[in-house]
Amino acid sequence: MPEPAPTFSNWVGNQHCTPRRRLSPASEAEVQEAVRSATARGEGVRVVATGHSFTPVHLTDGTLIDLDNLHGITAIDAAARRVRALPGTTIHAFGEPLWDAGLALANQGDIDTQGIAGAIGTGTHGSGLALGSFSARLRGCRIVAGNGDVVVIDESTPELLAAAQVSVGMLGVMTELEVSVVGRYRLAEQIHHWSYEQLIEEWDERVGNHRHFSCFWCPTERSASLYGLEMEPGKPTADAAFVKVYDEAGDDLPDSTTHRRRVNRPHLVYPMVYEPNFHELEYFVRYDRAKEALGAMRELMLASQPDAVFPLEVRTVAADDGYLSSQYGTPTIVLSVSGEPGTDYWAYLRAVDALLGGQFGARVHWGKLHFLTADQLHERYPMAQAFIDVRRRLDPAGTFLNDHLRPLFA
């Protein structure tokens, strides 16, 4: 088991650590050895794939296990619509093999470079009121628990599965997982440039009648360029929305890369290319308060210039039953805001937290900046204690906790 350079930095460079050991196991047995050795030394263990989280979830001064040697699809069952993969497999890597088997991921976000275990563990998602997150698609996994033993989780162990669906790596090291997929489909994308007023007017119809509806609302003329959004020439960019609408495309529509309208395989349509020039906070509000929360965020961002210069990304996600899921028991509107590296954006992000958390009881994305306290965790996540009970059972010594997670979940 080779030991790479120990220093770790996440993808945007806002989180760093120097663990005592950084290991790249190539098998489940090597993961077990790494966990048992760390436990014997009294060291903490955290896991990283592509380091795509903005929060300190990966950080440890003990043993950092990276998944560089644990990637690849291990089985595809087209009849059952299931796929098994190793934990470091990127979302991108599922596209063509599933397509060739007549299948596809049910949904995905606009970044496809995350490792699948991390995407599941943090509740990563796309958009669509009838479409769940990656976590909601988890049907089973193998986890190396705190004592180094392998725990098999599947639909016959519903309590463990509900905890594993969004576990932020606190149950152990996932060594293989199984997710449900769907029959393959093609997507037709349409891009619109709307005023805020049109966005609100069309919101209910568009969200309710399209497979995927999302937008970037731009508070200033500069905002769109920060994410490389091509707004329509001659139209105001400030207080306007870059809108994305996706629907399934019939066989009569040929593949197309026409500007502002694409038709293609879903894994070729969903992704966008981002420069890592932002630090993101993402909060989830019950969908029945969607337009109220969106309007409140608009007012706050217009009053928070120049700190609130990045676009507000707006999406929706279906309800699910993962214990730590932001969608537990309710569909949500997702509101994503960013701070600009090199600026002191913390006062702005804390104002967002006070608004969405205090007024709307928002839940958080576990891989993105947040200010959640232990009391708020139990207020906003009805199954938080059930998750903690499972965590303590699989990792009684707290091997997989770190300074960021311990105050919430010890």
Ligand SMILES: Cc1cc2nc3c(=O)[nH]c(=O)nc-3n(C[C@H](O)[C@H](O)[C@H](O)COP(=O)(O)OP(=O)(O)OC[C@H]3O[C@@H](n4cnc5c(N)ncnc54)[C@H](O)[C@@H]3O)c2cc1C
The other form holds:
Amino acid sequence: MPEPAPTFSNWVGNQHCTPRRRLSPASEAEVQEAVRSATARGEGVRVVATGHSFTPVHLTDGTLIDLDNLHGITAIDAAARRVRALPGTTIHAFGEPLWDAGLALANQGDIDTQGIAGAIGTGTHGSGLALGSFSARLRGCRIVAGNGDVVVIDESTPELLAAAQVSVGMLGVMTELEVSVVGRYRLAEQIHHWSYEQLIEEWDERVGNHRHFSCFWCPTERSASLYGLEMEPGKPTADAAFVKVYDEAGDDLPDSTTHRRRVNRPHLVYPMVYEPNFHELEYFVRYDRAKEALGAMRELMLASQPDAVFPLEVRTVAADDGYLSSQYGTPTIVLSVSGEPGTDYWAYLRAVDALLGGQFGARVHWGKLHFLTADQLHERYPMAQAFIDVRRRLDPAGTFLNDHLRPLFA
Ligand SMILES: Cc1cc2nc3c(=O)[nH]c(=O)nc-3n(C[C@H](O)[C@H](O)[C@H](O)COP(=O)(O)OP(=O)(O)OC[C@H]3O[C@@H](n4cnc5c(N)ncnc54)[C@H](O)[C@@H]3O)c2cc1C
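Previous: the form predicted on its own; requested now: the form predicted together with this ligand:
Whole complex next, starting from this chain.
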């Protein structure tokens, strides 16, 4: 019996486990060997990319596989606008090689340190009503399934692809992924400080006519500083929004580092810097109820202070067809809040769940705190059973389930 691996903690430090084995395979064959020997011992297997999920998705007392030795771009096809990469390749690592090939990731979220398989595993997204999540861009992958065999998934296997697009590590270990990308573009940033009334007034034009529109609406004067947001001095922060508008920059607009008006390669503009000082929940509401849900969240947060102290982050994502995608069949408004570590924020987060889940049928971010039950999964995700059917085919023994996922997906 090997020594237990050291306790694992996720990036933000709210999830921990002590697996029997922690392995860092350096090849697909080593992943196969790790999975086969775990299943022979009847142990569970989970994978961690960079551990930026807030949910207990990584936790296991069996084998925890990390991707420390499985990173790097393996092929770029500029003509087909495709890139292939090993699963631990960070979002950041795609930026310059794609740029040099005349390409770029279509969109990015708030940070670029996630591994590509981790980002795709939970449906990680940025903002833009015409732009899908990272998962929507998955065009194929290789997965080491429950019996240790490699399953090749691509556009000729549409059911497997739709299941793999958001699979939270439940189909097996992805060892290589193919993602569609776009021709390279530069981003022009505008940062604004708006009242809530201005946010609502400008909403339709900004969402409709700009590449990326998102904001952090702040319930209190303290809120902006918790996410390091620089509001304009002299203006109230409470009930105001830090607004980001990004458009593609024309050739006539030179690169610029001007404060709140940067122009640059997209991978240099998207990422923000966060401290691990928040425990986040993020729910997705059908876009046709966007402003209604936004107004309801503002009311709930103003009534929930002091627990509701972190900003409400507001984004949009285009529809796609991933079985467990929060955008399956509909574009969404994305509403995210955080609990403050060290406080008992559960009643507040449960109130957000009751509002967005109960009144708006919201779907959840698989990497962020949520309260989804099996009944709600099937009500809100029309293809949940199709996902479960694929999961059972690729992993009939449930090797890749853990206590967090089993009640929903066994
Ligand atoms: C500061 C911060 C900012 C964030 N910003 C955003 C944002 O802007 N937009 C957004 O949507 N989310 C955001 N998130 C959430 C984050 O993008 C997701 O939780 C993402 O899954 C984390 O990526 P990771 O590489 O850390 O994956 P992990 O958390 O390590 O893993 C995520 C899931 O993927 C699975 N997985 C990982 N590798 C593999 C593999 N090789 N094969 C099979 N399964 C695998 C894991 O088992 C797990 O279920 C943010 C999180 C933090 C902490």
